[in-house]
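The form predicted on its own is given below as one chain in structure tokens.
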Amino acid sequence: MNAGDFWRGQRVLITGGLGMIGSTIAAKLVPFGADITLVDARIEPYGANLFNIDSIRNDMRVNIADIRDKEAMKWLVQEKDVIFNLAGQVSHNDSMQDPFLDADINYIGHLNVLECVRRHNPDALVVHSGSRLQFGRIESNPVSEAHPLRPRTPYAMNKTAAENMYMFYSVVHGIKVVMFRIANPYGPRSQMRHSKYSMVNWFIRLAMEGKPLTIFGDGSQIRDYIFVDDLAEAFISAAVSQACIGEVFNVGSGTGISFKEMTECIAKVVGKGTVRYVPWPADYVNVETGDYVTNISKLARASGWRPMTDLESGIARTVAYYQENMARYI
């Protein structure tokens, strides 16, 4: 069956749908006349934008509701057959400064989801978005699912604690589940007004402005950036995949890449931006992990999938779409 045939009809609800990753994945299941409910709290400053459903808003529902809300849950669940729950706070910078709000979004908002579903929809398939941070510490490259878990702030302990939890869920009560631990994500429909997450993004904006790109160190440092339209396929690849059902999966382009390599990629697209290198905040040394790079070869084995953009030809897509747009995100 092919990927059209698939989501044809399919009852999809999005959670955290107006953001970067959500939205992306509603604009690939549009053409295939999915039946698309998108829910997002809206809450600020998180990455929710209306705009980015703007050529394709009359193709779905939009429903403003939080996942802490258990009447308005119990209700958006039913009759859906998949769920892409990507509802979060996305800082590990900000679960610092506010340990509860993140355990109250990342775990509990996760939990109520999940007892929903087990309560009024027990046969839906749920995606949940975990984060490669949740290792902590990376020991070896390329990071495979093995790899240990020690994470080193409250958002990475929160993302495993609903990580475990998803599991539960599935070896307990039977609920399909999905699990992904993802690298460094970027592109289109990303919030570009601060810094907090999606460093590539923000780059792009300073390099669109004319400002220097400040990078900590000597920026050797590697990172897995992985451009968000081969993000959305990997979740869209993955609840299609019956070998998928009760596992976790490492998402990431594959390929590491130096700071200092994508400021000066990005100043290359842009055609204006300088690097300029500064000591590490003390505060970034305590939660830094050292390189990373994803092993996804159990999701390509496991659903077909492979990433299909390099991060050059992804900063020229994102650079132009925020040519065309960057008023609509800032």
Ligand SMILES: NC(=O)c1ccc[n+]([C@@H]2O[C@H](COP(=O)([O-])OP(=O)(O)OC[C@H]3O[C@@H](n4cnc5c(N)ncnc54)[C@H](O)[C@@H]3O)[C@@H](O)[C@H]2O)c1
The other form holds:
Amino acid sequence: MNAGDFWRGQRVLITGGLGMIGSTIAAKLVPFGADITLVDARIEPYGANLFNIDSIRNDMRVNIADIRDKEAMKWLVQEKDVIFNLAGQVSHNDSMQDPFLDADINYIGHLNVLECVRRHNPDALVVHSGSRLQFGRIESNPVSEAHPLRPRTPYAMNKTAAENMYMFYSVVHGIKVVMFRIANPYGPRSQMRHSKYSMVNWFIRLAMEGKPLTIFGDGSQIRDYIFVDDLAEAFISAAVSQACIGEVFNVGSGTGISFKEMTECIAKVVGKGTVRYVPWPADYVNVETGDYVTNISKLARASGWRPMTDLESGIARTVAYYQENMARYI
Ligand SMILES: NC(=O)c1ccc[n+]([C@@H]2O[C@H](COP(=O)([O-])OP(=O)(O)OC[C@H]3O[C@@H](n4cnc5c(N)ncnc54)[C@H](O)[C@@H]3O)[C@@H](O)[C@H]2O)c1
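I would like to compare: after the form predicted on its own, may I see the structure of the form predicted in complex with the ligand?
First the chain shown before, then all remaining chains and molecules of the complex.
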């Protein structure tokens, strides 16, 4: 069965659906005829933006609710086939300032969704959006799912605890789950107001404003940047594939790029912006993970998914989007 046939009439709930990743998944499912409901609490300073669904607003329901709200989620999870659970506190730096809020959203909030599913819709498939930060300091690249998990921030710890909870609901309660550990996503529909997360997007904004792009150290640190369209396709492919159920997957581009290369690529595409090097701030050194490149072979094998977008093309598409729409994001 092709993806279009699968998704026609599927009842899909996307939590955090007004954010970058959730709204991109929604935009891809609308043409397939999926029956979509978005849930989002529109909490500052995260990425909720109604403009993200501007062109598809009439093709879905939008519910302003919090995944921690037991009564709201009880009703919202019902009569859904697939739940993409993207709602989250996304800044690992903020999680160090307010670990309680992070735990409340990224652990308790997700526990609430799972418990509502168990009680009111146990046949639904639920997909979790974890992070590559769950691995902590990297021992060797590319990083497979078997790499030890040694999270170094409350954000990464709560994502790991939530992942374990998803696994518990799978093994003990028989709920269908898929768990992702996502590398560094970027692209259209991301918030552009601050640098708390989505570094590539923030650097694109700075470059477009002709400001310097500041790099810690010599810029040799390697990251794996995944274009949001490729990431959304990964979610959609995994949800269709029986082989993905009950499994954890690392999701990234599979390509390592240094900070220096990434910033130079942005400056080249934008045609503005200079790169500036400063020493590592002490509080960043403590949580730095070292180089990170995703081993994507498990997800590729299980779902047939492959990333399609190299960094330069992804940055070019992102820059084109914000050249048109920046005022909607700042
Ligand atoms: N962007 C990244 O760098 C990154 C990397 C790895 C994993 N992730 C995870 O992917 C998910 C989506 O991230 P994104 O990049 O689209 O970020 P985003 O900020 O664009 O979207 C997150 C959305 O969740 C909503 N939200 C937050 N708390 C909520 C709550 N309690 N109830 C309902 N809605 C709530 C926000 O309002 C926002 O619209 C998050 O869970 C995030 O942790 C993101």
